[in-house]
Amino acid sequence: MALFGKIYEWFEVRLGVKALVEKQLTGYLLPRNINFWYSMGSILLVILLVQVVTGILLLIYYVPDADKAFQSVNSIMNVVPYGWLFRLIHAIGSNMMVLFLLLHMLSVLFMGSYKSPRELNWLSGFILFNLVLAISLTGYLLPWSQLSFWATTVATNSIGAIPYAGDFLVEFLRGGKLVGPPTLGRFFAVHVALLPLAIAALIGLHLFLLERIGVSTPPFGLSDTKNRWQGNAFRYEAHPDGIPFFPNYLLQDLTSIALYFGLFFAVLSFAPTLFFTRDAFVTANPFQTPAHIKPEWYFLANYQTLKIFPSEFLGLLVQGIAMTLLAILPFLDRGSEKHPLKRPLFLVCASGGIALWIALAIWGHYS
């Protein structure tokens, strides 16, 4: 215990680690009206990490090669102990890291956390919310299944719809006119390497962001649901008589992470191929197309829109449309009020939104 001692003591002269750990756990006041919806940030980063850990851990049997990486991922699943764990582990992560980041966009939305000066804090998430996307896309190839090559296929088609340019970004992406080995390859790379870094310094930029601006208040409970900040110098919103991080919020962070992780063993116990349909377990196939072929759930809607329209470019540039709304809300909703409730415009507009684009993910399921 001396040696111990002793080692603490000579890095707590050099970087002040009590006074450090102080600062950023009991000094660390957070809005006492804070609420359940603010531990979504805290439950990615655990997905993240279950991601990378598991990540690592297949990477050490699969084998990026067209002709080798079904039966890898078939040895994954039936020869390498807890191979089958892993992968599953693996699978229904991705889904559960989009349909958390879903919840805590929403939260952010309906809590107007998004307002000035967060503006930053809104585009960092907003470009790792489809950075997620991005992964979660490129690593559906890496099994080389029937599902698995379709569904690239179709999704990589869409983008020749883009004028000018489509032919060009569809053969860069493929690596060629079709899907095939050199697509594989550059999806592997993308998605082990390049996203990965990618969303690692975005998550950077989103923590430092809000470290530095300080945690929104939650508008809920409150007699005053306005947005305080105004001028044009730099202000930290503290939380003089708030609660600490650590233990009070931190107990909270605990208790979610906790039923999420509920959440997901009764998912991987009961329904482990809920998010498998019947041709993820056979080889991909270039010359036998599917009779149905859907993407995964968070994309039926990009699909289905694809369908509705009479061109493909109807329907990217209605997405694309979208998308840059969504992305520049916090310049174009410049209001001071924060509650839902008292914002009727925004609560129609948000709630129709939501309401359309679960009717379309229906629609594209059943279509």
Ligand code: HEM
Given for the second form:
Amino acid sequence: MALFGKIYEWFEVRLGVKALVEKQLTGYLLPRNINFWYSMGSILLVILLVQVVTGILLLIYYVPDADKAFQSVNSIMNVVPYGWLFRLIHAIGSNMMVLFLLLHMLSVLFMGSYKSPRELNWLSGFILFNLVLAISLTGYLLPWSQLSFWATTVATNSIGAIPYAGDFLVEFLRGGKLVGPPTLGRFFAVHVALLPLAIAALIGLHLFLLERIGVSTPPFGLSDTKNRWQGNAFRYEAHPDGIPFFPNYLLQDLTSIALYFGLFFAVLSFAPTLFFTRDAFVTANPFQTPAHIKPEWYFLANYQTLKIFPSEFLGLLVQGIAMTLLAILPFLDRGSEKHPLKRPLFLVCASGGIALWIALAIWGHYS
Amino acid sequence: MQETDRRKFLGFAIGGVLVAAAGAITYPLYKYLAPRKREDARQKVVVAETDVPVGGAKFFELEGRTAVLVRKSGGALIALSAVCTHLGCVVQWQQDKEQFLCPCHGGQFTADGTVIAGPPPRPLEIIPFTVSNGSITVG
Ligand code: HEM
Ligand code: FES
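Alternative state: the form predicted together with the named molecule, after the form predicted alone:
Following is the full complex, with the preceding chain placed first.
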């Protein structure tokens, strides 16, 4: 113990550990009415960490070569000890990442946390959302199965509907006229190097903004749920009568993470092939399109939208507009009220939007 | 009293769960990373006698390591590990001198594996073999 004390002292005089702990943990005060939904961000950080670790493990045995990729994934699943475990964790984790991103977005939406001065938190988060969708899409091709191959063909094809530049963009993205070995090379590099770096950088920004601006006050359990921001000067949003992050909210974060792992391992154990279809177990064949190729669940609404419009361009345009509106939402919605039930217009639009998204996805699934 | 008992019990329970979780991660992780037995690592290698002419050497892989067969000018056959006993480079056969030279740090061995110069501390390891019907079985 004396030795431990000496080591602590060594760091203390150099880094000011005690002051740091006070500032970041025990003295970091959060709103008294903070709730469960504020732990979504921590769950996302944990999922990301698990994705990075299992991704590095998969790199040991995965071969990014169109002739060998499918076989290498097959051998990870069937030959390498516990390879199936790490691959399933990575594949199911990617779906969980998108699911929890949606939950995180919905919670900041309904609690009005994106309102001033947190426009940049929302924007950086929105970019993160798109980067995670992109990393999921590029990762989907890597096993080089029939599912990978044709889902990527369909997804990259829709970009061709952009006027004038469309054909060029599709070819540039694929590295050829059709999806083929050159596509695997570029998707691999983007999936394992470019996007992880970009995502890490944006998370850094996202957390910096959180730290700099302060945590928002949830609009529940208060009589006045108006935004207190004045907009005339920079002010850190402090919560002087709040609860400390350590131990109070850390306990909530850990509880949420434990619940998340419960859900995660339930899927892994009882429905390991939930996110795979039969075509995921057949090696890619560029000369044979399988029947019923569908994108992953979170792209089903986009897929269905493209199908219902008479022209692909219109379908793409509508989606572009919807995404842009979502991205600039904090600049459109300037009201100071944060409680969802006191924002009828918002509530109608948001619920309608979510219902439409789910309906399109279900339609896309069964069409 | 009761309070502290409860605290202790919960502390142990949580600690136990964490230790179990750590084990449940470490074991598969170790198994995944541990080098696996190569199915193609050969326990025995058969070489045709004609592949090792007088004064010549034939290098091959045995149980995942590099080995060599040499036939001295007198006609005697020898099988040796080709892994230098200094720092593990693979020795080269010098037909003109009938010696092994390790290019890494200049170690030299006779055709029987005895050290004659340089840093290697031990002779090359001798591997048993049998000859029948014109083929040599090493290992
Ligand atoms: C990799 C993805 C993401 C990670 C790791 C992440 C992480 C976090 C963390 C740790 C927090 C603080 C605690 C909390 O409220 O949960 C936070 C807050 C926030 N996030 Fe994210 N986030 C991600 C994506 C997003 C997305 C997609 C959006 C919306 C488009 C978003 C919008 C926000 C906003 C507005 C806040 C401020 C909440 C407040 O102060 O009350 N984030 N994020
Ligand atoms: S390794 Fe052979 S002489 Fe050093």
